[in-house]
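Have a look below at one chain only, the form predicted alone, in structure tokens format.
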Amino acid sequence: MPRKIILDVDTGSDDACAIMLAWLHPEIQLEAVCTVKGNQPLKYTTENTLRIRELLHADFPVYRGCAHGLVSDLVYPRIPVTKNADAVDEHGNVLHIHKELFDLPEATGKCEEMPAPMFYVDYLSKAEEPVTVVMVGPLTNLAVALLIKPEIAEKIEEIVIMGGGHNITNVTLAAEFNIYDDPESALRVLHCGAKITMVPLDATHTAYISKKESDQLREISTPEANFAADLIDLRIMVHDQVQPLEVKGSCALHDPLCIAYLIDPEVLQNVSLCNVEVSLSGITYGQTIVDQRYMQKERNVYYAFRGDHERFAKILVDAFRH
């Protein structure tokens, strides 16, 4: 029986691949997609989500979410985002891993009227069986819903979060972007009482996707497979220049790994039940602090320290192929 999920996105390149994988795979039943500000402002992440829906000829509802974090947009100065060297193409043009808008036709479909946090409250309050929530952007929407009605956590089978990093960070010397962008929301979700699995940079960088997989997607030659290949090739160019992985010609395709985990849990490796907290101040602002001590009192997160490249690559390509 397919697993019911709600997918929460700030649709950039890897979010798009996560939406496509969730829609295409027979073991996933995509109940709804909620958008949030993150990789780009909310108007762009929402429009990109709608464009992906139309690329897929899909009919899942889209709910527009929060345009700002709970507190983070009001706190100045925060620890500044690390300025990396720019990646450029062969003509010297700067490459952006997340464009404002995808090179797809403007969406004709619309969002639902209900805001995403209220959708969570309404859907989960009425749910007759637990549902999985997959969060691959900042965690604002669910945090607001939990503020309104904390007991909805009891209807959540599992929360899968793409976020955080123990040995690997990206946006600052201490933090990963999704958590850094709204750490107060992240902290609230991490302590809501539901089962939580965190898919951090440590896992996504080791479950890499390579040029081999983008070539396989192009061989499938459907519009969605070709678009996914374009996104992956862009990410590979950026990674090779500014954040090389273990294998040259590969990229971290973060968000779809959360979907792959629901299809095959073995795609995550070295998973440990830990106490995970989030720093809200100082130079570590937005850092996920992973306590691996034996005597830790509260273990609230299943934290994946590695990912399996071969399993992930097969799940991704097979979904587009079949």
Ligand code: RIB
Given for the second form:
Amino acid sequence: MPRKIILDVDTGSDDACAIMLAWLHPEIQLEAVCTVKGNQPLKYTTENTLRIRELLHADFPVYRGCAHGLVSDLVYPRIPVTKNADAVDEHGNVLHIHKELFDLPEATGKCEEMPAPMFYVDYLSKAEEPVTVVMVGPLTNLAVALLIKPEIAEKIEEIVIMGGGHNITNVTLAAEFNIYDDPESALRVLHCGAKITMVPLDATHTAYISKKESDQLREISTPEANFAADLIDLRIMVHDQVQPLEVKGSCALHDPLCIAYLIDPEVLQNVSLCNVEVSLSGITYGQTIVDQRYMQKERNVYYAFRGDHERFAKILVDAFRH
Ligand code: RIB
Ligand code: CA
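Moving from the form predicted alone, what structure would you give for the form predicted in complex with the ligand?
So here's everything in the complex, that chain up top.
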């Protein structure tokens, strides 16, 4: 029986690969995609999502979500992003790992009328069986839905979050982007009571995707496989220059690892039930703080400290061979 999921995205390059993997894989039933501001402003993350839907000739509904974090863009003492150095191509042009708009035809399809937070409340309230929610952008949409109706958490089988970092960060010395962009929402979701599995940078950087996989995708040579290969090659160029992984010529393809986990849980390694909190102040603003001690306090998150490259790579490429 395919696993029913709602996928929440801030469509950029790795979100696009997560949408494609979820749509193409027979063990996943993609019930809906919700968009949020994150990698780019909401209008771009939503348009990019619609363009991917049309690239796939898919028909999943798209719900437009929150254009801002709960308070994060209002918080004055917020520590500024310490941007990575710029990666450049052979002509010296700056490379952007998440372009404003994908080089795909403008979408003709539209989003649903209902805003994403209301979709969560409506869909989960009516759900006859619990559903899995996969969050691969800032967690604003679900946090707002939980503010409106906290009991929807009882209808969530598992929340899989791409976010956080224990030994690895990517937007400040302490924080990972999805959490940093709206840490107040992240903290609210982390304590909503549903089962939570966190797929942090520690896992996505070890479950790397390399040039070998993008070459295999080009051999498949469908439009979606070629587009995924283009996205991966771009990410490899950027990672090699500004955040190299264990293996040169590889990239962290964060978001689809959350989908791969639902297909084969063994893609996540060193998973430990921890107490995970989020710093909301000072130089650690947006940091996920992972306490592995066995203690009285609630342990709320299954935290993956590593990922498996071989398993992830096989799931990803095989899905495009559909
Ligand atoms: O830190 C990586 C995460 O931030 C990924 O989900 C990427 O798409 C961005 O949203
Ligand atoms: Ca994302």
